[in-house]
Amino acid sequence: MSTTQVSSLSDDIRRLLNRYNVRPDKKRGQSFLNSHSVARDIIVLAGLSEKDDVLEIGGGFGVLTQLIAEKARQIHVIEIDPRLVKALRDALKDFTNVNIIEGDALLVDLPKANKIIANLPYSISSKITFRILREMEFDDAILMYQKEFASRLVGCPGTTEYSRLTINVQYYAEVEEILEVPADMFYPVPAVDSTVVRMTPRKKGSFARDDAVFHWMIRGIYPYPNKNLRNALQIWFRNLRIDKSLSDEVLLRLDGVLTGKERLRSINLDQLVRLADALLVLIEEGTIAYPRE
């Protein structure tokens, strides 16, 4: 795209902002894709068919969500600020497959939908990521973060991506890079680039015997990313109050699997299923407490 067609562009999305009021929230991290030729990619990507049933969060004004509602059966829009809203009614009045939702996309009921696309506010990205993993049932996910964040998504085991962030994320889906955007793609044009990622629910792999003790055991050992394992372990277990020596007993209980001397970077996700599952059988066995949290 041609800097004047940016140019132009940025200019729309300048007089949207004065006609409704807008102040972009750099808290938020709130800026707007000025870029239709990026909105089309992304479209393309999620590969939309008159069958399927959108999210949309964030609908700001509409550049997405126009195209979306040409492809999909039905797109449920969720935008926070009644402004947006009010710009977004004006914009899609001619369509009757958009369902505006005005509220928090943290606090909502989100609707049902087998697709889901946005270009998340930068401060909500964890959060919302995790709301959408855990709550809703969906064929996949096109997701637009920042450049840095996405990088963690996709980390793999051994790099410095690679981390709590990426444990939990792929836990539940695979994660892959589909699309950078530069950050003049936007207007306010943020400090940053961007990427835009496909995420699509993890079928492969194994899974933990109990969801809560795996995360539980992740957020007490990875605040310790560079340390060995039976180290992490010992810490994690002090704070708790818990016997250290019983690390070794976990250990013990993997057969070989993991012997402790690991860098907690290095540890793929099903050694860390492996983990869990026997720091399980001291649970049941009551040598450890059933996490409260």
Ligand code: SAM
The other form holds:
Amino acid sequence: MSTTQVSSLSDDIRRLLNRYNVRPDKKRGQSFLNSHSVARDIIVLAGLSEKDDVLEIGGGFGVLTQLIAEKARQIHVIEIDPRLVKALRDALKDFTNVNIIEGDALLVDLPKANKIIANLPYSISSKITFRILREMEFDDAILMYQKEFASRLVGCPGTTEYSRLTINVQYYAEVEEILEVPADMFYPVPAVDSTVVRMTPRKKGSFARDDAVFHWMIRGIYPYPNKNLRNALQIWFRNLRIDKSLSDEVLLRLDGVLTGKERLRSINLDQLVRLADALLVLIEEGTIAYPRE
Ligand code: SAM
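How about the form predicted together with S-adenosylmethionine, since we already have the form predicted on its own?
Everything in the complex follows now, all chains and molecules, and the chain you saw is the first one.
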């Protein structure tokens, strides 16, 4: 992974904030890229060509949007703040391939795009990531997150970063950290550094026979990542008012793939898929009810 150099845009951003009467709102993650070189690095990492239709989330003043518009066939950019939508319209008026969508990226209809690029507002990192992963068909997403959040996305079994978030994201996608971006590359300067990751839909490895059962199980057992599997299953079953001795029944069906003694943090995705499939067998036999959530 590389690190980046400053080439400051801060004066331009201060001018734009004044002109469009924007007081940066932390809750909306309004820290704007102040580095041409970071913006250019992101575009290079995205490997854009005139065959690409791109979705950008959170256009801001359009630092990334303009560079994307120069390379891609089409760019759809979603921005929630009407003052920034106005700024984007002005900045991009000479491009014919830009579609500006005013609204909340968690709620608007998502356009079709084969690439996604975003310097994400941190308050919606988790929700927008799952929305993209579940609802869009794409080749590549180049997404900037808070550094600690990105570390959890790429976490490996056995590490403290390996969590429910890691598993749910890695179920859908392969994730790789590709660029570190220090906090002073933004204006206003946020409290934390950022990392750009590449996400590509996962094609290899195993998938659960029923995605809903897999995610229900992860929601149920991963609040206790430091417990061993048997204990976590027992607590979850008790919460669900299912006979907790069924946890041993589930483990028996796994033919030794998991014994129940493993700490949750150490269990890999393939093993979790096997566990979800064993639960599904008990559901199909009528021993456990199908999840309603
Ligand atoms: N892309 C610009 C850049 O790199 O300078 C801005 C990035 S800034 C971190 C995040 C942007 O997302 C802000 O412009 C903010 O107004 C916008 N935003 C925040 N919440 C949003 C949401 N729910 N839907 C769409 N845009 C949102």
